[in-house]
Amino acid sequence: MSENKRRDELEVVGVEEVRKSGLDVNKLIDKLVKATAAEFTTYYYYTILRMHLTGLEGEGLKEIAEDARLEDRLHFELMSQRVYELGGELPRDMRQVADVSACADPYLPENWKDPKTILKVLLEAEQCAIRTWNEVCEMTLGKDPRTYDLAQRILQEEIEHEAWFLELLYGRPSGHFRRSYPGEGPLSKKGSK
């Protein structure tokens, strides 16, 4: 192979794969680079949310919040790679960022001191990644196993995040359990180097 061959034109066995397996290459990394946008929008977000969980009945809920926020940064840091190592990019402008993201910007509340306000957009927003990642699982199932195993990561944390905000929101049982340290992704942190 020579030197002088353009990035595009390189054989990269592992993308080669993908299409082989009848996959649209492009359409997947354009659903990915919503998805990792997402993710990093909700990051940011949920470190504006999370302050404004104040109070006695917000303190408690920080931690969680907390989490949830910490993993969707995880879950960023992880897709990203992916979206790389299928020849893709992420926008180089921030502002882009958040244009092209598959999830709506969850904003703070106008009544925000209220902690209920804040989770149920905590929660729209978990169940908005649980969707997208759902059709992530969907398109690469069979087809895709490296980005099938990140996503399936993914959405089981997702899912989970959800859990914890029904059970704060509506007292509904959820198994949440405390992590290890803040931000763990026992799912997630398994795939990521």
Second form
Amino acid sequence: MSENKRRDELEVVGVEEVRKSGLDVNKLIDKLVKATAAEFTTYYYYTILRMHLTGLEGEGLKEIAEDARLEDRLHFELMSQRVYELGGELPRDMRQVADVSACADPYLPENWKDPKTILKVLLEAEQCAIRTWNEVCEMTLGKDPRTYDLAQRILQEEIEHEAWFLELLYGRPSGHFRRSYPGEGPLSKKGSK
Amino acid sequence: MRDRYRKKEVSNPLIRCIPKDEVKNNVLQKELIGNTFFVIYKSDSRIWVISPCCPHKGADMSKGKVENETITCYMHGYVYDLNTGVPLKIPYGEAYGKWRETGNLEVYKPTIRDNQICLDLP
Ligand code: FES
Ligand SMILES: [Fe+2]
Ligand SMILES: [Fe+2]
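Now that the form predicted alone has been shown, please provide the structure of the form predicted together with the partner chain.
Now the complete complex, all chains and molecules, led by this one.
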């Protein structure tokens, strides 16, 4: 192979096979970039939200918000690699990351001293993430096993995150018990099975 | 999903049709026409054909909700006019900057021939 071959002239079997399965690779990349950008923005905003879970009540909530925050970072890292494998790229300008994100910025609410308002913002972000990764799973099922596998790992953790916040807000049991260590990412940590 | 659309006229391969009774009433139904997915919504008196992708962030419009000739996207709740595709409601304020911008939802004008819903594909 000539070293001067342009990147777009290379034969990439891993992408060709996805294309042959009938998937529109450009559409998939677009969806993945938006979904991956959302993981990065939530990681950033969750940092601020977690900082503001203060007071006696807040102390217990911090740990759960921290798990969700760190796992979103894992989600960002997990899917970033796939975007490049498929021939796509993340926005080179940080400013665009928030603009293309699949989910709205989870801003700190005005009356943040009431931790419930923060939990509602967290819940809404998780629900957007579930819808987004579910769409990626639907799009790739039976067509792109690698993206499907990564997306379903993320989706499973988003479903857990939603259940945690639903429990904290409304007392709906989630089956939650603390992670082994903060932000464990039982399914999304690289090397996890 | 199998392509249930058939060429209406052999002389014009760009017209694809689906029997009207294969489309359920009052349900957003995603269908492959040629190589492209569309979303069809049929009420007792009207039929709309739209793009399956929300112009905001690309969510699946077949998961939306139809009411009074409008469709609400399930992802962020934007409301579009089913007849023109124009956004009627953007639930997020200026604080969300460029993120909240959207275009028009793509709408297509179907014709009815011999009890079939037909699309003239470009
Ligand atoms: S993707 Fe449809 S409203 Fe945002
Ligand atoms: Fe996430
Ligand atoms: Fe999450």
